[in-house]
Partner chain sequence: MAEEIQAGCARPTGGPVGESPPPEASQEEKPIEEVHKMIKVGQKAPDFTAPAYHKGKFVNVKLSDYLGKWVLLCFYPGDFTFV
Amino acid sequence: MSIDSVFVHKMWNDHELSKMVKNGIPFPMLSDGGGKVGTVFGVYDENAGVETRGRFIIDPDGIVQGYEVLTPPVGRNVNESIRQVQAFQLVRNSKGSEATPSGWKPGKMTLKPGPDLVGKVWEVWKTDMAFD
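Form predicted on its own: structure of the chain on its own:
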């Protein structure tokens, strides 16, 4: 979503995204003309008429689970966004019986929150979670 019009999105998709993402992006692009949604999330600068780049992960209940806001010169990492969505989905599906440590990826070991884990996360982390 951006403050750009649907016509700008189409041009961007046709001339840029379609060349960068095989089969196109798997989600719709939305226009936030006037910055109403950006204002709610605190990323719209009304004086400049621009939005700061932000990524918001919102669960099915409408609760923001994670977000990242970057100034325009710094790009975002789509793979990290996907990894985080997968982590939030795993935790949600487990009803909180599993947690994902820093750098977790699908297929990697999860943590089982509870008193037995307190003070021992590093022991579990060093055996299976080390940075790839």
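Could you drop in the structure for the form predicted together with its partner chain? We only have the form predicted on its own so far.
FYI, this one's just the chain on its own, none of its partners or other molecules.
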């Protein structure tokens, strides 16, 4: 979503993005002229008249599970966004019985919070696991 019109979105997709992504952008490119939606989400920069790089993870109930906002010159890490969605999906599928520790990726161990784990995380989770 940006403040550009749908016509500009079409031109950008058809003339540039479709040369980077086969068959063009697969998801809807949303237009927010005037930044009304961006204002509600807290990412519209009134002075610059544009939206900052806000990224919101919204779950199937419409609940915001996470967000990240960057100023324009630094691009996002798409893999990290996907990792976060996978982590939230795992937590949701476990009905909250599992949690994903720092550095978790699909396939890595999760934690099962409860009375038995209090003070025992150091036994099952090592700091190296945040970085591998």
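Just so we're on the same page, rigid core means the largest C-alpha set that superposes within 1.5 Å between forms. Positions refer to the first chain, counted from 1. No experiment lies behind these values; they were computed from the predicted model shown.
Once the rigid core is overlaid between these two forms, residue 47 counts among the residues whose Cα shifts by 2 Å or more.
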